[in-house]
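One chain comes next, on its own, written out as structure tokens in the form predicted on its own.
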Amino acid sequence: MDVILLGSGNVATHLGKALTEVGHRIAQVYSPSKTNAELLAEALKAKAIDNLADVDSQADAYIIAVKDDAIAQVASQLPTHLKGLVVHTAGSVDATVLAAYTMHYGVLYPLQTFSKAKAVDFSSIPLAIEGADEATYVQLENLASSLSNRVFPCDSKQRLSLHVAAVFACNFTNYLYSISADILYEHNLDFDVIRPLILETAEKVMIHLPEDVLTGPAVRNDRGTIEKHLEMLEGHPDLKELYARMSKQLRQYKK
């Protein structure tokens, strides 16, 4: 397929990558700064472009991969009477924001975090998938079934649990992480220590489910030790008041 590659930033980066590695044509890749737009482009043999009056009309598909806010506008500024599929890659975006630009539109979205240091094996990543349309969706499928071995239909409303969950799992844990790192940091030990506990426990649920191997003083009612670590936390409000409301959780949870 010919592709035109709407945005420049870390999804549209591996997506186009990810692309080109399995045949197909990234023909444009679009950024409203034309620094960024190149600086992709390169390294996809394609050209960049800053203007979205400048987009071939003729190509396959238009992957809009930029934040969630932005995605109406850039497909409002579209050329009209586009030969190919307009989608877009957000997880909680209505696929239906399209619909007033073309009939042709869906979502293809990479249940993934990226960043552009790190390297994605784009074949083990889930893609969920929605069409306006029978046609356009068989479309889509066949373009993420080029991508990954992962690819599974998602309506917008399933979508977006999708993403409420991939944020909790990913996003929040991210944020307990840099907190047990400050704490550690604090008292002069290294975040090293932690990686081999993070690990095993991020491996436990490969094949468990999480609810089976929870663990810690919370699960085990163990007041005393909750009662020590709200102390030690006494001069970071707000940490102690979000380790005492997830202790209650875990606690209710258990239940």
Contents of the next structure:
Number of protein chains: 2
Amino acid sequence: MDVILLGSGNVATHLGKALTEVGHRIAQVYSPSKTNAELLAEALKAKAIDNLADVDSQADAYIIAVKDDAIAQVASQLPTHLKGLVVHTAGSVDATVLAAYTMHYGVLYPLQTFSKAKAVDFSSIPLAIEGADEATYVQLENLASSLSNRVFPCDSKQRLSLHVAAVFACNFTNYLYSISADILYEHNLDFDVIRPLILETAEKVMIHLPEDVLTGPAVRNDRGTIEKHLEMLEGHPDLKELYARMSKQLRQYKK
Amino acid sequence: MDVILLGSGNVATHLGKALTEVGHRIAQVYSPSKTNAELLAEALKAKAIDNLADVDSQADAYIIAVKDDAIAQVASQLPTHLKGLVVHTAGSVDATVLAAYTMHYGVLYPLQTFSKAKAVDFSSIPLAIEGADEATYVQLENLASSLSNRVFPCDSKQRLSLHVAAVFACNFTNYLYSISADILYEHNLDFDVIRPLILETAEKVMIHLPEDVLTGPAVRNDRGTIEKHLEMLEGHPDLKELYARMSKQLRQYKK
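Switch over from the form predicted on its own to the form predicted in complex with another copy of the chain, please.
Next comes the full complex, this chain leading.
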């Protein structure tokens, strides 16, 4: 397929690379910053544009991978009467935000965390897709299936729940890692000592369900240990409150 | 070394297996439940005992791997005038809880989560050790170093902080995984779709510091998305409150 990438951030970058690797052609890369457009376009052997009026109207697919609140704005400036698919890649934006601008709209939401520094194997990334109608869905499914073995249908409401679940399992989890790192620093211990525990905790739920492997003082209702921990966190009211709240909810959850 | 294991839970089991694998001899396994003592003793080619009066006084090391509040009680019933090391394996119990019963006391705290169902490579597990005096420390370091490449000194206060850090990075993290699983179930999505994200989030901090890879709506202060998420959690006041609190702390943390 001939694909036009609208955006030059982490999602656009990883998606663009994955698309070219499986044989699609990225015709254009748009970014309001010419420098950013050129950087990514060069890597993808595409043409860089910084003006939406220059978007080619003959592509097979237009992938809008920009900040949530810029999606509608970008879509509104695309050429009219596009034959190709127009999809966005956001978790928490309804597909219908694109409905005013084209009939062939949809969503391609990759459930993964991307960073420029680290390569990911796109073929194992779950891709949640939604199409405005059956024909659009099938077309999008073809595109998505060329990238990943894990494509599944997902309406906008389900996708929102997926994003919320991802905030808990990724963003908040990483925040907990940061808290643990800070506690270690404060006691002259290196973050490295806790890395094997972090990895094992994640690997355990690759084969178990998390509710089946809950452990720790809160689950055991080990009040003595919980008290010692709250006392240790005395100097950090926010962390103490978070520890108390999570312990309480976890204890009730386990019941 | 000739080692006596006091306890038959997850830590005792994994520690016992690791010790025999590197050539130590487990002389006895104690548990107040004869069945549990026999199960583990058989696997370790040791003698099972269910009475502390039967503990052999000639061993090189006594490892107390029981619930926190049972440690002192077990120690108090050991034979008097032991020459061997007496250590416990708990994160949040001061080493001095053993001081009344022997001079050669210490702590061997493995910073890992153990489950009976899943084998772990003990040689990469960080072992935090503490000895009552220099001679005890050196003896314990020899024992610990035969098990793992990652042995480090850690006093009781540091060890408590290590345990608190582990509660955030393991127990609470696993609770967040459970929350995400529940949100997915509720919307007819399988936990499997989020597994790659969980693993990638953990793997990312194997090479980065977590504070350097914070992402998500809270970090970007993306109020529109946060509002949508809070609305989606309307039916779950506890989760909504936890989401709001963590988002707020995370936003402040990032500053």
